[in-house]
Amino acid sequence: METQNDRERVIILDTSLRDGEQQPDIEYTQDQKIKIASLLEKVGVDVIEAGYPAASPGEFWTVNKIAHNFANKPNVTICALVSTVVDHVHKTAACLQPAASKRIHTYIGTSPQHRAALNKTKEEIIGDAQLAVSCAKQYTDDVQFSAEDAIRTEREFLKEIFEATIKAGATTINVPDTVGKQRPKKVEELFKWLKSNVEGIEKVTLSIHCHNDLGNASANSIAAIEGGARQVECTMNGYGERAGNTCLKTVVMNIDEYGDDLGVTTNINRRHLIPMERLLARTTNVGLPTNRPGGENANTHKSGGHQSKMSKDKSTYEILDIGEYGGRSKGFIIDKLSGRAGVRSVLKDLGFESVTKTQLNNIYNECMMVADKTNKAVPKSQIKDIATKELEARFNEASASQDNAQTHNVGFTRHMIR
């Protein structure tokens, strides 16, 4: 049987500090970026894309500070993005210099739309890409090249520019779905085609970078892995411009679930994922949807039928335990849709282990009255109060009955003595 040690490793490149910050409502301070970088190391990210040093002096010094903080940590690669402008490549190299493990990531648009915007021919674009990769190679052995908008680029041109940049020294070749246009089947086909047709492709790591404009970012990333990609670029919480980027946690969950079929694994310490997501949500003031993979509602149930089956076997409605990712389930929610099994489970959680069938019915009926009246879930504190009153009432009734019985017995005894 195959174990995780037998699987190929998928490199996780986190670009929360670069592409994630391109989300309009996200602005990180230098201190926040530095803190997030250290936490990404704790999560187990292989490559941290720390920013775009050529964008501004402030961005340069922030990325440089992160590089300094990883001067003695070769287990994590600090990466920075740069265009094919040679002066900017030199500047980026200087910025990353302190890091023990560093990567220069250069890119240029390759699709017909981007070639028109750049006003450059295919030959000029290939020349720019080769020159930038060759320049970056002077400073580090780890050089990544991205064909921006690769998904809308003609396959033959992708083949040309990838072969040229591999010859120039690129060690990672990235295929971005820059506008989130593609669907999984086509992504898998493209990666298989690249693996079969690009000379030298076996020498490099193939990478995928997806945007979520049609909601396919995570599915496309998994499809790319099936097609041969061994690096996925993603962000915490799926942050990013427009509809966002591939969500790191979602990709990891898929790899955990389908690892045997995919034959891959990651270095991610999954127990830190949900705490890290929540920290970023607080830092950015950008809320997280509750009904998403690993969200607050992922292992939460309020339907009576679901609760009844879940009480017997959790696997009936749950394929993942979010506790393994550092999350915590709300358990069963009691509202007008819930059943007695759900109420009994909540009562056990609240410490009411021994509840008779009659007591359960009374507590359930009272909860339904509250739920119908408020049209909301019944708070657990209120369920506790309802249960306490019910048990006290039954106890008092039992005590009264016992007292009556004792009085009756005493009278009977006195009668017999006479």
Given for the second form:
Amino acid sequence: METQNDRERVIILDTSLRDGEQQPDIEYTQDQKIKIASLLEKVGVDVIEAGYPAASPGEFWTVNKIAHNFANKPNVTICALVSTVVDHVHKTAACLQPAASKRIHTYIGTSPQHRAALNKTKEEIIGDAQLAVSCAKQYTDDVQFSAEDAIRTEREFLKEIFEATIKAGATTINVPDTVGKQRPKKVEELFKWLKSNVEGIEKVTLSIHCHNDLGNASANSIAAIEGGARQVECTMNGYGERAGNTCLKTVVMNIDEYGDDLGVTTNINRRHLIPMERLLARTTNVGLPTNRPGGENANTHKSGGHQSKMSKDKSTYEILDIGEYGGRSKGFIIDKLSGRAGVRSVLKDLGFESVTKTQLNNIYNECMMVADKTNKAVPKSQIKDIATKELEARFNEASASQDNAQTHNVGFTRHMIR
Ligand code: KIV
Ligand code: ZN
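Give me the form predicted together with 3-methyl-2-oxobutanoic acid now, not the form predicted alone.
Now the full complex is given, and it begins with the chain already shown.
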């Protein structure tokens, strides 16, 4: 039987601090970026893309500070993005210098649309890419090259530019779906094609970088792994421009679910994921939908039919436990759609272990009245009050009838004595 140790490692490159910050409503302070980098280390990401140092002096000093903080931490690679402008490559190298393990990530647009916008020929683009990679190579062995908009680039040109950059010393070759337009089958096909057609590809790590414009970012990343990718680029909470980047937690959940099939594993400490996601959401003030993969509602149910089956067997409606990812389930929600099984289960959680069928009926009916009237879920505290009142009422009834019976008995005895 295959164990986790037999599986190949997929490198997780987190670009929350670079591509994630390209989301229009996200802006981190220097302190926040430094803190996020240290949390990403805790989460277990292999590569932190800390920013784009050539963009501004502030960005330079922030990435530089992060590089300093990782001066004695060779297990995490600090990476920075840079265009193919050679002066900028030198600057980026200087910025990353203090990090124990550093990567320079250079990129250039390769698709017809990007070539036209750059006003460059294919040959010029290859020349720029080669030059940037060789320049980066003077500073670190670990150099990544990205063909921006690779997904819309002609395969033969991709082959050419990847072969040229591998020759120049690139150790990671990244294939971005910059506009988020591809679908999984095509991504897998492309990666398989690259694996068997690009000379030297076996010497480098093949990487996928997806945007989520059609909602396919995670599926495309998993498809790329099936095609041979061994690095996935993603962000916490899937933050990123337009519809965002691939969500790190979603990729990890998929690898957890399909790891046997894919033959891969990651180094991620999954229990830190949800706490970190929440912390980031508080930092950015960008809320998280409750119904996303592994979201707040992953283990929460309110339909009566679902609650009834869930009470017997959790696997009827759940494939994962958000507790594994550091989350907490809200359990059953009681509203107008819920049933008696759901109410019984909530009562149990509230400490009302053994209510009779009649008591349950009365509590359930009362809950439905409240839910209909307020058009909201009944808060647990109110369910507790309803249950307490019901049990007290039954207790009072029982003691009243016992009193009656005793009075009656006494009368009878007296009568007998007389
Ligand atoms: O989306 C993209 O193409 C990128 C690259 C620069 C890696 O972010
Ligand atoms: Zn991107």
